[in-house]
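Okay, so here's just one chain, in structure tokens, the form predicted on its own.
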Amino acid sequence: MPVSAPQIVLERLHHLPGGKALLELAAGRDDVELVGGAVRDLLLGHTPRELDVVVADDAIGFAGELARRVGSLAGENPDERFESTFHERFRTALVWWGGGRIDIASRRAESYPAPGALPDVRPGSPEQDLLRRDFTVNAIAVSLTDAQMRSAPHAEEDMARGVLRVLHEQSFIDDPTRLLRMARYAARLGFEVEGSTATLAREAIVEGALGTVSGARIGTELRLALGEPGAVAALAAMSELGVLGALHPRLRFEEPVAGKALALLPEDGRADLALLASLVLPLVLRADGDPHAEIVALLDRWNFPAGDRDRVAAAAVAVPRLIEELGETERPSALRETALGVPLEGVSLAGALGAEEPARRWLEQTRHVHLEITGEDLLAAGIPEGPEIGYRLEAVLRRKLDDELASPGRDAELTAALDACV
């Protein structure tokens, strides 16, 4: 007898972190369902990033019991921590630990008091809970007790065809962040946007729907997109849809440039920040004011962490200078002087835009050259403590980069440092 789709979901769930404990806890109840993206991914043969569970009521009680069960089944790893939180407004709870994450929600219905506002939540029926979701392929639920599957209209058909379809015509008006999510899902899953859904998306953008959403929520969706393995495809989909232009009139995404920058970016760089720098680069190239301040203000509005914000702004602002100056550097010491202090993402982006060879030399070779001697060696040789130590070390490093030392090794470096004119 063929294995049914719900049975496939339960079998695959059993082998996921927390899955066994979840199934054991659900066995004593008749109201526990796996829903949304977790079901979608398991049906497609993918590994869900998290598990989404719906219970009839008391999500926090279920979460507490689940946390205890997950902890008792986790083995002897002393580093594992199991915690749960509860969001009263949205009737949701979360259990997370080092190996996984399970979201639990009480069944609910939602209504939107205004376009772009967070929803008002109330207890709902199983059908209402299913139909409040974003796309049909995320509106599928599997009972963890009897392996029955429920789905919204078109959901199973759309899953089979690889199609993204909203559940109702007001979907993008109610929650415009679904526009960004749709691009992310399309890139991750390789799905096409259904025709009427694409029309609704374009109409929502033209009507200014994204302007009704808080910057913090936009930032959350952007960070999720930037963190995708298929981030380039997700951003390209946002660009084609018109989402980026609606977020800021000068945002642009040049896919070939982004791809080349990522190819140049070393492992200790941040791909997400390189992509973000490429998005905001037009604010620098077409600046009519202070581009650094403009980028900082934009990323602040999107609630990016200060460290990431400043790194992206510094990378983007440095690009025009790097494109001009890197092409004129032949000596390694001059290359270091030009690129030192610029975030790796800025150098890789400048390389993608025309300074590829010197950018590659800096990223792969020159920046890794260091002296064998330290300030302690100069102090021991009688150089007094103070700025002179740094000046001498810098002078020797420039000579080492340009292959001007008498020989390799500590002795030659120390001799050059003691002979340096400061």
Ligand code: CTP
Second form
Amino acid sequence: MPVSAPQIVLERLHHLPGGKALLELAAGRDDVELVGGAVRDLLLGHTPRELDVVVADDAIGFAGELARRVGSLAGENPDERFESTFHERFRTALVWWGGGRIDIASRRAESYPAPGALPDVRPGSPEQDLLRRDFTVNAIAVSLTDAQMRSAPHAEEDMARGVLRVLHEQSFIDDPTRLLRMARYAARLGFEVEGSTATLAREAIVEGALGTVSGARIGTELRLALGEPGAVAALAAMSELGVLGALHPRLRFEEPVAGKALALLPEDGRADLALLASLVLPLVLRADGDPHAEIVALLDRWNFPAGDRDRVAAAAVAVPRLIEELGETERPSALRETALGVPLEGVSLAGALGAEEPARRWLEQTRHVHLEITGEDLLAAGIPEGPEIGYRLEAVLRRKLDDELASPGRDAELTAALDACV
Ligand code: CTP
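Shown: the form predicted on its own; wanted: the form predicted together with the named molecule:
And the full complex, kicking off with our chain again.
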């Protein structure tokens, strides 16, 4: 007998972290379903980022039992911490540990009190729970008890054809974050947006739907998109749809520039921040105020962590100066003077916009050159403690970079440090 699609889902689930515990718990009841992104990904043969589970009611009680069972099955790893968090308002619970995450929701129906607001939630039927969702391919549920599959209209054909389709005409107005989600899914899954869904998306953007959502929720979706392996394609899709322009009139995504910047970015750089810096770069290139403050205010509105916000702002703001000055630097010591202190993402972007060769030299070579001697060596040689130590070390590093030391090695560095005029 051929194996059905839901049976394949359950078979794959069995091998995922927490999957066995889920299936064991579900065997004693008839209301546990796998749903949403987890089913979509398993049907496509992908590994889901997390498991989404729906139960008839009392998600929180189910989460407690699940955490205990996952914990006892993971007995070989006693240090693993199992955490549960609960969201009364949305009737959801999350069980997470080092090895995985399982989201549990009680079946619910949703209504939106105002466009862009978070939904009001009430207990719902299995059907309502499917139809409250964003796209048909996320509205497929597989029962963990009897492997029956339920789905929203068109869901299975859309999965088979690789199509993203909203479940109703109000979808983007109710929840405009779905515009960003659609771009992310299209990029990640390689799915096409179905014709009338594309029209609804454009209409929602033109009507200003994105202006009704909080900056915090926009930020959450942007961070998810920036963190995807296919982030470039997701941002290109957002740009194409008009999402970026609706978020801020100056945002631009130049795919070739972003691609080049990522190719230049070293492993210790952050691709997500380089892409974000490329998005906000027009605020710097056509500045009429204080671009640094504008970028900080924008990223604050989107709730970016302060460290990431400051790194992106510093990277973007440095780009025009770097483009101008990097091109003129022949000597490695001058390269260091220009690029030192600028986040790697800013140097990569400047490289992508014209100063490619010096940017690459800085990122791949010059920034890694260090002295063999330290301040301790100078103290031991009788230089008094204080700023003079730093000046001498810097002078030697410049000479080392420019290949002006008598020979390689500590001795020549120490001699040059003691001889330096300060
Ligand atoms: N959902 C929705 N509208 C949103 C957010 C979520 O309808 N604005 C629904 C979708 O059905 C989605 C499910 O809630 O599949 C779970 O949300 P989430 O975990 O964000 O989505 P996944 O599809 O699991 O996404 P990913 O693969 O990125 O984890």
